[in-house]
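Here's a solo chain for you in structure tokens, the form predicted alone.
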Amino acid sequence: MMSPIESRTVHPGATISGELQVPGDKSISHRVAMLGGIASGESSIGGFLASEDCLNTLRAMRVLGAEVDISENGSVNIRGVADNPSSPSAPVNLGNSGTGMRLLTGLLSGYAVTAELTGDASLCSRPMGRIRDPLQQMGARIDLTRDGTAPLIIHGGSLHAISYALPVASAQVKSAVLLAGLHAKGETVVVEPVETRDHTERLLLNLGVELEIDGLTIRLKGCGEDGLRINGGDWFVPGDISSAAFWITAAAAREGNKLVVRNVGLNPRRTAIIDVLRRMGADIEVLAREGGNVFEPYGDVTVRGSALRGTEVGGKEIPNLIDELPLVAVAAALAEGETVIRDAAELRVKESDRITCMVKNLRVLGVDVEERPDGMVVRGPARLLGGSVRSFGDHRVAMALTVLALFGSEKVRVEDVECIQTSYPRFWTDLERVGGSVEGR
């Protein structure tokens, strides 16, 4: 029998309104946990995202020797290993987190440790050769399965710097190389084909690491055998724009809606969803804030609902929009005209094949959609049907379908929603807070 947590029935017709503060940024939470875990002294992290993915990263740092305490108010305190992590005695399980696995592989490659990293079935089906190749060029040894996937074993230490041109735009690969470069001898250079998320660079600069950014080229001076000297500190993690995007899209797509999202991250390499929605006719106002110990821009986003129109999404904007593309497909289904999503083949190797999964579900709900190798074409506005859709174990697919279900005339059952815990444990509570209604707890 299916347990209540595995499905939800979404009621249509909600007016999305009010104020909301979403949980902390997932990408930043991973990085602060890792660097706080290897630093000297104590780090205090406010706004840390206590999702399954990020908690798995904290558990990994504890296995490596860091002391981790999570207070009742949700803040996290870490006493780092002072650049001296232990080799884990058992495989480190990172659950569903590709960010956690790829970044931790890069970080541990710089230490004289042997560590096995594993995860759930989804994570162990995702490609890891893209991080193995540059790390082995630096002198680490990374053992993968015959298929180039996890479980993987890291044999680290004695790295030398390299100059590496990323073959594909990937913030995770870039970050893995930079984190390995912390302990490499010489200057590590990474050249991106297009701009990707720069959370790692911002954090390293804030920690005093010698790092220079010149357009698409990042240079990092490694410590070699001298040892890494970074100190813990107090950090504030702003709200996750990828989580806020669900409510921003829901509010934008119906006239009469008005929603304010407070204290959300506004890193310009993460706000492409706002640019796309504005291009579709959305009325979105952004107010930057100052103050607090924040190394990332943040502020408030106000959305007023309006009629949307189709657009084209592709090219350089894709890397900084990759997590929000299921939502773009949802907005497209609600918009007037045709929306083309292209250059997004990377979606096929996420937690699911997000192109096929979204196309299948959109068709179930009556959306006119055409699947393409690198994306899809959506023609709207759709007359949405009721029915049952599946997440395929992918948290972003589950949440995007929930947003779309708010706009039909019949109830929609979203199956297999437990995966949402990996990134947004408070999703259903926040849905009701902004006006949505669901059954099935």
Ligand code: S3P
The other form holds:
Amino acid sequence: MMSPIESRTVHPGATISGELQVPGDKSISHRVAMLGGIASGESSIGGFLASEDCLNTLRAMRVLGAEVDISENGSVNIRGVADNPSSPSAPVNLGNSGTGMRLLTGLLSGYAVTAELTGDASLCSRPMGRIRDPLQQMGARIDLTRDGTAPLIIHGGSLHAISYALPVASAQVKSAVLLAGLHAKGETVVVEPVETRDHTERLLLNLGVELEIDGLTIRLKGCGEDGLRINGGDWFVPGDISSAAFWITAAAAREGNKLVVRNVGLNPRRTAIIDVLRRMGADIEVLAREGGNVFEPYGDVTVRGSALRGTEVGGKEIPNLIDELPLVAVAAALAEGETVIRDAAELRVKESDRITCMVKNLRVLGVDVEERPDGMVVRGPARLLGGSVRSFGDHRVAMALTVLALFGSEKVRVEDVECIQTSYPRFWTDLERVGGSVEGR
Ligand code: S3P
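Show the other one: the form predicted in complex with the named molecule, since we just had the form predicted alone.
Complete assembly follows, chain above in first position.
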């Protein structure tokens, strides 16, 4: 029997205020799970994001032979496979996660294993040729469907280093090549077209891997046949700026709001949403903190609400705010004047086609929006209508629309919200914590 589609009805008019701490960073959680899982000895991870996506990565590491223990307070202990993963006997399901699938494919390519990776309908429709090409150049064989998608089969082992200029600005592709490079003979070089998130590089450096970063060029010395000697670590994952962004945007867009988000990741390759909101007139203060086994920048963000105005986003800024672009469209609908989002065609191959999905939903709510091949133009401020919007199974679309619904004058029903579990299981509780109110299940 099909389970009924879950929906929530969002009440408009909330004052967004108070203090909160959002759950751990998704990108970092995936990476510590994988590297802790492949390392020798124990890793202890505080603040791990126990969302479906990251739990799938932990399950995958278990299938490869790691011992994984998740405690009630959310900390995770992993005893790694000491550079000796087993070949899984059945397909490994990564659910909805592009990061899980692409990074694990890179990591496993360096081992003499055969592994089939699969995922849900969304993940199995996303492009995987972008990782197959460099990994095959390194000597792995990656079988994809005729459409260049998953399910995929990795035949790994005996890699040699390559020099690879990324054809797309993608941290996932960069990371897949670097993780494969760990086992390659020689020096793997990756050149990015523009800066993308660098969580993999930071974690590898934290683990003592020989890696050099020079502008857009990353060089990593592979262990070749010597075997990888990395020991597990003791890490704390800061809050996810991409989750905090929902509340930061909601608080920024109305006078009278005041919100503090504590201990959130402030990696400069992830914080463009703060710059964009500031350009739109938002009042945001950032206080950096230090220490506590957090190997990434983090701190507190204080937002005071004000009227917003339109802006332009494009170029180098896009990878830094790729996951926040649905929210930028929401802020644009609330802002005075025109906002242009360009150079963001990558949005079409995320968990959904985020350009089309956002444009359709924004129109349902009465927003003046024009779809472009690489983005959209939004003219605000909208006089928002009530009605029903749909996530199309995309967690960030569901959460961005919920934020917009707080600003109408009628209730809005957000349909198909189970997908939020993939990245932010506590989303509805946190919405209520900051002053929002919803009905339904
Ligand atoms: C991620 C990188 C981004 C981002 C995704 C997480 C990562 O994807 O959209 O949610 O953890 O490396 P791309 O690098 O493919 O753009």
